[in-house]
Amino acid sequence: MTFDERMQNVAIIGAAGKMGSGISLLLAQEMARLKNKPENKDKNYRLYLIDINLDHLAGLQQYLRAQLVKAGEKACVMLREMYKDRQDLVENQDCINQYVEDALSFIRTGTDLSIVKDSRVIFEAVLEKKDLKVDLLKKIDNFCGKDTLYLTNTSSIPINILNKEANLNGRIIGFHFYNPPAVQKLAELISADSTIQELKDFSMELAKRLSKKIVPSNDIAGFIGNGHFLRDGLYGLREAKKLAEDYSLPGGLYIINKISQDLLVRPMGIFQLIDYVGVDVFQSISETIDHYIQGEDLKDDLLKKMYDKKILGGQKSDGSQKDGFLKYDRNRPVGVYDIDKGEYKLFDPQGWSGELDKKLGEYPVGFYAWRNLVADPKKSDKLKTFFQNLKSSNTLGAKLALSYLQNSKEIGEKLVKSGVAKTAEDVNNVLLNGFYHLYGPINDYI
């Protein structure tokens, strides 16, 4: 079966979560670009989009409508060579209409897994929760011809666990979309060794169109992305605990959030990041590494802590933040969570964070905020400056900094050396793709 009779039927499921509006709305205009070719034109297509409740579907299907004519809005010139043989459709509007309809027009919603039966492609996007994705496989598989491929949007479950659980025989493979789906660059690919090679094959022509940069990851726990992300986190709640003898946890919080933003010049300080993946899948994502990787210890006693308090951060329906480790206004942090009183510690420039800003020292010069830098041509050469004057520096967030820049770089030469990833570029190329660095954390600036 050829990749363009393949998604003719597709199915997504957990399709109005966070992760499966965006590939719901990939597939959606994925699906337009093929049904306008002039050989498909008499063909029927249909991606079903299925979850377990019926609101979140309603709310799904304003989201793609809505984000289908930004879409359109900003694709005239490809819509305009779409319809070149529409003598109907004058102005650009007129495409953009067309393009909106055409893309909703295969979609048909429901809670009910048995309408997926003919779909050829199924994309699974569920929670991070092994047992609930091998339930669910295996009863879509029950539905299903067997020649069905799957693709989970897995971040850390291995796939060869969720293949033989759920007796696929090879018909599964992780592509790992980057929140948010629609937006970021990035996919980690992660076959099983039993994976076929149809499958790969369509996980490759996929990435191509849809436009995705696939940096494949062997089958381990976790994979590079989130591999990376649990230890960073996991080091970054250990060292806040270290310095909350002499300053407070909610001290060592803010300390360490600060350093790791500012000093390492990254997009978020790590417990924002946190809070923006969700406390909760976080604690999750330590809970299932864990799990499968023997002689590390990968969880923490603060998640535990935090997610039984449900202070578990992620975001509202309107996409502003939830508070989390950090307390936000108009997503911007102002406060810490002190968990021994169960209540925010406003940030105080003149008072107690002012004095622990004091305590981390002065900038080296040539610090630039990652903003600065982001879209600066010179930001390699600004970067090896700055980590230079880093290390001639002896204030406590210059020493903070470089540690924690090592303990990242070590935490990426393991993923290479355990066999996670096959080169220190694929590990690189997660972090600047996936989290946005500005660096990957193997260099030569420490």
The other form holds:
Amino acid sequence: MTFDERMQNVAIIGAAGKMGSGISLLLAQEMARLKNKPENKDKNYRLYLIDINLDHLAGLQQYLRAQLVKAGEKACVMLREMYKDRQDLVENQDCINQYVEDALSFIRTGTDLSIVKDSRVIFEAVLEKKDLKVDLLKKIDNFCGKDTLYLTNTSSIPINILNKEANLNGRIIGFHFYNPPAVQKLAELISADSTIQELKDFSMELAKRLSKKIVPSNDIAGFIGNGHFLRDGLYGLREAKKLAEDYSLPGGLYIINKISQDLLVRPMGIFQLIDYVGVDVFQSISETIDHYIQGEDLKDDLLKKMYDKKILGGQKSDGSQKDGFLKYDRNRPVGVYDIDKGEYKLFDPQGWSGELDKKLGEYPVGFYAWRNLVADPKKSDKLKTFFQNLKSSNTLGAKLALSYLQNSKEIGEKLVKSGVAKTAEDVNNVLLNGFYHLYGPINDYI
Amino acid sequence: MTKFRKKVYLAAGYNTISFGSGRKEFNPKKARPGIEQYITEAGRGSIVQISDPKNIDEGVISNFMAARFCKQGNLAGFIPEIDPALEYKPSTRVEGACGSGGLALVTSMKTVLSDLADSVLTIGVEVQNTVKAIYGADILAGAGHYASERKEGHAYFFPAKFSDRAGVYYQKFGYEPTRKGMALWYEQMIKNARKNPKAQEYHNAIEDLFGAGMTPPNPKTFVENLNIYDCSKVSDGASALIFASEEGLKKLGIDKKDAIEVVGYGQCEANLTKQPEDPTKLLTTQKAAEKAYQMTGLGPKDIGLLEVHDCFTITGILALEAAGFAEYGKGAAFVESGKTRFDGEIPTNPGGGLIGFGHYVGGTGVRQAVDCIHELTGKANGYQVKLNSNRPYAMMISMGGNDKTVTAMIFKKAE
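Now that we've seen the form predicted alone, could you pull up the form predicted together with the partner chain?
Following is the full complex, with the preceding chain placed first.
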């Protein structure tokens, strides 16, 4: 079966979740493009979007319509070419409307798994729970053809385990999109030992069609992306707790979030990133990886407490940030959670947080915020100068930042040494493309 | 062509901010002023400069596509909204695509010359940010021949029209020198706009303007031969001024030192259903400029201030050639020579032009005339140029569509 033939009937399980909805959009776009090829005019296309929650499925349909309009607006030059023989489509508006209708026309939503029985490609994007994934994969494979290919979006569970427990005989691969899938250019590709060649080829072609950059990762829990993110986040939590002795826990969290954004020149501080991903998701990643990796403590009591208290971060349905380790106003952090008091302590530049800023010390000469460097063609030189100055600075902020950078580098090197990543370049590529860092963790800056 | 049988003056010019992306205060998600607010702001900005609005005899308003951008027609009916004294006075709306403003000027001028009015309040307006640019492109495509051109046309219809012209021009005169001239045009216009607080690019902070202007075009997402810096932006705004006879100036209490005089003009219309005869030339612009020169006995050597319709950087270069300032094929070199710079021999578009100031389509011709008033009467503030005494005349060229509706006017300071 060719790639295009397989793409005629696709299903996504867990389609209404954060990752599933993005994957749904990407596949709907690719299938609409295929459907509009002259040679495919008479073929039937189906994209089944399955989720357990009907309300979320209704929301998914609205999301897809809105996003398809945006995608059509962006790709209008291509759309006019695609519809050049349709004399009834004259204006951009006509072409965009038609594109949206074309894509939505082959989408079917539902809560009943059995409707996917004719699909030959199944994307799995349900919660990061191994037993749930295995159970679903088994059920689906009972009524789908034995040539059905499975792509799982797991970010941490070994593919060999899923393959074995769901009896898929190598018809599964890890295709790990980054959040949000429609925007992020990166996907990690993880094969099980027995993953069949056709599925590997299919995945590479799919990545090409979706304009995703593939970084291969070996099948070790957490892979590259979460392998680094989890350890980086746990380091941040531990450092914050150390600082709590002198500055209280909210103070420690504030300091580490601040230096991990500003002095590491990252788009977000580490706790803002955990909130963005979701404290519950981060906790789940922690438990999963900790379960599979021996000889390393990959859990954290503060993280668990936050999870138990249901302080979970994540996004509201309108895309705005929910409160987690930090409190947000219009997606900007404005406070930090005080777990002992069960309330948020608002930042106070004239008071406590301003005092902590002073304790961190002046930022070294050559400091630029991430947003000011991201599009700068000379960013490498500027980072080099900045990190040199950081190294010669004697402030508390500089010391904390340098330790943080050193730890991040060690995590990266360990991922290569332990065989998760093939090369340092692969590690750096994941952090550059999946986390929007301006530099890879394995670098010569420090 | 005959001379004017009496003198016609322009005064009391006013431009609103050219609003849209680029302005710090612009947020596409927030409510913005509607077309009536722009008309009244510009109209009132003009009439506060005269003694009493009841002495205005008529109104003319130019606009291109409010019927589609704002679902609003019958725009002449907004003139009495400017001031109660204008209620029941004759008002006329004119349209000629991006050249609408030029038609408003000519209509107002002819009204004064007809002796039926001593003064005319002239407004030009467009509000385009009501729709995203990709849908605005459909609306603006109405400046071409919709029936024969839209279906085959590009998603970005007009950028593609001028991209096609640029492509042929590159082939004939070389890509590198032309691209360089276009990038320099962009740089000059943005530098000018940074002097003009009402310009859309007033807040532009790009360090390397020339480098931005040299960005290679990307036909996958835009057009073949132009980059986004080659294009004027989507703008909301309005301009207003008053045309008056000698008698009109007196009635309105306008001192001649605050007025400029129309020395001559040229107005040309080309067949909308036909493609350009030679894409490397703006032939209609050329004919309009020639008419204006013929009527006045003047030539490019007499012009010390130029306002051209640079909807695209390539159009600015083609206009310099069409109006006789640069030889055919030498427009880019002319820009490179520095003559069009703010401190050059013939300062061109000192307020930023369409690239830098913005392009509220149906109002741009009026905006060009307002800038001529401001420059010739010494009221241009931050973007005031020093006029060469050997070149005391200002020329403006308003162009609609793909060089179809063109008005050229030559002014001098009133005496």
